[in-house]
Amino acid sequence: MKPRQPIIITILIVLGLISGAFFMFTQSSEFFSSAIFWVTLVLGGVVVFINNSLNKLIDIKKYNMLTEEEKEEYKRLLKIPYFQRLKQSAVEKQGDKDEKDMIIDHGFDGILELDNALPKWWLGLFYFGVAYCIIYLTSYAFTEFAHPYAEYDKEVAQANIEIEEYWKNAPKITIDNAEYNPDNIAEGKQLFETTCVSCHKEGGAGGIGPNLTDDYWINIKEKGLFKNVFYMVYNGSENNPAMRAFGKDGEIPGRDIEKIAAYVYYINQDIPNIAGGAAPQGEKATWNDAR
């Protein structure tokens, strides 16, 4: 007969399974303000004393059936502490007589068997994963615990509300602080297509609206080309109405008219010149910026 282990070991075993199961369930540590919790809390600590008390009438009864001899090594256990009596178990080797009284003889084969107890701990990490075994299968089948798509949806919607709450923040982009990015082309090539190609066509080639790959410019409004390009987009033409203010009524951001202006000028200084654009407009330009 061994000492059992004591309470408060099984009470914090218990702790730790129902607040990790809480927890896959919930994804979160908002469960401790949870009535729910507490509730099933309690009941296991009611459970563990229930069966706390079981099995001290059960190792009375055992007791009692114990020779002399038996009890003093009994007590003697009982005197040791539990993670010493623990460590023990893991590393004590069997005597002669314990491997005796485990041996198992098929009879019929000649081989012995020693049916030998497994540790306490290796026993405890069996159970353990067990237990976890089955409230991880359960969340997983029931909640979005452990989803790698729901897990990747969620955080995408976390990213995108910091992301909206750092451009609200953010420095409104102006011509002042405006600067020209190579990073910025591509985007800008996507909001000149949805914004800009209807007027002045793909690649800037020109149409209704001037080519803007040429030398040739009937605004000329700052010194520089980029800063122009942002002037014009911002405060739209006195020339021609269908250029429009789109900074000022708000209709594109400062923030987007910059990636606009960063293609508009890739495209004049990189590939000027577009095969098959509009006839130049205006007047020659000569840019402080241009390459």
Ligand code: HEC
Contents of the next structure:
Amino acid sequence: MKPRQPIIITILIVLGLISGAFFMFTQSSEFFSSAIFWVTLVLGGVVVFINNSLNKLIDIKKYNMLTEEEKEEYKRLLKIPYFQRLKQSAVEKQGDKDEKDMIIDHGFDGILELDNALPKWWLGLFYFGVAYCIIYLTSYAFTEFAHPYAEYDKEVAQANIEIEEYWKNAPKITIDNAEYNPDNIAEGKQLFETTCVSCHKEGGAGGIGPNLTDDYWINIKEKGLFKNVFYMVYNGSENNPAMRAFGKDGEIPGRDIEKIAAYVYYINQDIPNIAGGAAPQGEKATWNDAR
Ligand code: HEC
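Other form of same protein, the form predicted together with the ligand, not the form predicted on its own:
Below: every chain and molecule of the assembly, starting with the one above.
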């Protein structure tokens, strides 16, 4: 017969398991202020105490059935502090005397098999693993704990907030500070394809809206081509409401107009007069610095 683990240790383990489970399910330490947590804790404590009292009764019965020698051994073990006893039983080998009790009765050729108890540390780890598994799997399946999709959504939402914040504080791009930058052409092309292609056709060939690849322009509002495109996309056309004021109406921010204008500048200057483009409209423009 061996002395049992002190009740305070059991209480600490139960406290740890309950807190761990609550943390996994709720994903924050706010559960400390919730009534459910404290009720669970009290119930857990009551169960531990009931278990402890039952164990005591069992131990008394068992103790009375021991021989004098075994009683002495039990008393000796009781005197060893708990953690020292734990270490002994966890890592130290059993003595020869213990081994005699463990022999399984099917030895052969003088080789005997012992029915060794599994090491305590191993068993402890195993039970912890089982408990952890159950808590983890249930919280994974039924809550948002450690869920890659939920975590991804959360991070994307946070990143979007940060991007919005960044653009709120970033300097606004207007017709005055917009600049042509060839690095913007690729992104400008994508934006053009989502917003402008319906009227100006693929590559700016012209349809409802005029051909953007020729030298003829209905609206000449700025001296440079790049700024003229920026102006048109920002303010729209006075003659035709189909060409709406994308910038002024807040539909496209200045930083995107800068990119779109870079693309239109590129198709007009670097690959002019697209094959099969719409007939020229307006007058021949001569841009001063072409930007
Ligand atoms: C709903 C159709 C429509 C859409 C969408 C549209 N446009 Fe236009 N756009 C027009 C029309 C029509 C004109 C001619 C306006 C006029 O007669 O003054 C025009 C004119 C222009 C002009 C001036 C051309 C000139 O010869 O004066 C530019 C530059 C231009 N659009 C660029 C764009 C860009 C860039 C986009 C996308 C952000 C866009 N447009 C979206 C219909 C459209």
